[in-house]
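Just the one chain here, laid out as structure tokens, in the form predicted on its own.
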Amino acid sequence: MITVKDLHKDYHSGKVIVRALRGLSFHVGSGEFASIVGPSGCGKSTLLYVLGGMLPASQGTVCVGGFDVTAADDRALTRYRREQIGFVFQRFNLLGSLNVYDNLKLAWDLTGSRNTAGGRIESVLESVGLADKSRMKPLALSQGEQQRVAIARALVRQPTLLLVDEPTGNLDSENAEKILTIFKELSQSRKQTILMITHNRALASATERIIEMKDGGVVESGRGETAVPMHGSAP
């Protein structure tokens, strides 16, 4: 599903070059629930934005579901983000003026599909335990419920890949566990491919694969708590 080879990303500020990603390589299989861990500033979020087609790579190759992200033009990347990628962020980014149903409907409408959204929205809300909250405004919900709405919004378009950035950072342990359970169910029952950034190693250990980053490269990759060294990666 995800193949990353020798990925580099440089930022330029005048004559200063900041190397955010340095020769990063890894693979994530279809339907796999993988996590990315590492210290602040190691390039985790930059990697997510390159995978999602929001930032161009400086060098290397990124393929998602057979689509070469690094070789695509702007029009192809727009279609890729709209049709294949679902994003879930730490900040829920819900529209407070719309109720839960309409937040999801807006995401559906952006796909350009001519099919009606009603049944799909109701199904997705039921899958995250919010079928009875569809007419409520986001600010009337708890933070855990708002994050579940954000997950439902990402899923309503049936993405090939779900990219998740610190989804439990604003949540208590009980709600964090609920979010983790949703992701595991999506992976196991619906074969949804999920790549999650988290600083919480206990959360990461519950995923099928841990990819550990340091200084812009992958230093370890393995199953759960059994990560093994990645030879040839950036130090």
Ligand SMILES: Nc1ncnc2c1ncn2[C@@H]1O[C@H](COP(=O)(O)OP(=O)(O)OP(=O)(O)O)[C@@H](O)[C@H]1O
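Note that the coordinates shown come from a computational prediction; the quantities given were computed from them, not determined experimentally. In this text, the rigid core denotes the largest set of C-alpha atoms whose superposition between the two forms falls within 1.5 Å. Numbering follows the first chain given and starts at 1. First, how it differs from the form predicted together with this ligand.
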The other form holds:
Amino acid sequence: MITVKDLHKDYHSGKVIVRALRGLSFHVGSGEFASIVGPSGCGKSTLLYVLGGMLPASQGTVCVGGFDVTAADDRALTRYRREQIGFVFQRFNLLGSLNVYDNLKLAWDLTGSRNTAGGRIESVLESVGLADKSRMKPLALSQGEQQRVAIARALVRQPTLLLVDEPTGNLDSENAEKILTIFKELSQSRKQTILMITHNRALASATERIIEMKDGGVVESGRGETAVPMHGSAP
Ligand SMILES: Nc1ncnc2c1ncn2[C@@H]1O[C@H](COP(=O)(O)OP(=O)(O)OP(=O)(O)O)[C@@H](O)[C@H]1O
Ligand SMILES: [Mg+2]
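Having looked at the form predicted on its own, could you now put up the form predicted together with this ligand?
Below, the chain from earlier opens the complete complex, with every other chain and molecule after it.
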């Protein structure tokens, strides 16, 4: 499903070059629920943006479901982002002026699908336990609920790959647990491929695979708590 080979990403700010990703390689299978862990600044969000086709790589290849993200032109990337990727940002990025339903409706309309959303919005809200909040504005919801709206929005288009940046960052353990349950359910019953960044080791160990990053590279990639060292990919 996801194959990353020798991926590099440099940021140029003025004369300074930040080498955010330095030769990173890993593979995640279809339907797998994987987590990415590692210290702040090691390149986790950068990796997710490159995978999601939102940021160009400097070197290396990224393939998602047979689509070569690193070789695609802008048009193909726009379609890829719209049709294949669901993204939950580190900050929720919900539109405060729209209610929950309309936040999801907007995401649906952006697919350019001729079908009406029909029951899709209701069913996805149901799956994150927010069926009764669809007419509320995001700011009237708790942090945990807002995060679940952001997840529902990413799912409304039925993406091939769900990319999630720190979904439980500001949440207490009860809400973090709820979110984990949603992802596990998605991965088990719908074979949704999910890649989730987290700094929470307990959450990470509940996923099928842990990709451990350090200084822009992968230091370990393995199953759950029994992660095994990966050879030749450390920077
Ligand atoms: N737009 C940018 N311009 C220049 N440098 C950047 C930019 N975005 C990120 N960086 C740098 O790239 C490195 C990796 O950043 P990234 O946001 O990917 O880290 P992260 O692992 O997600 O950190 P955190 O856990 O704090 O979210 C950092 O040194 C960061 O300062
Ligand atoms: Mg980050």
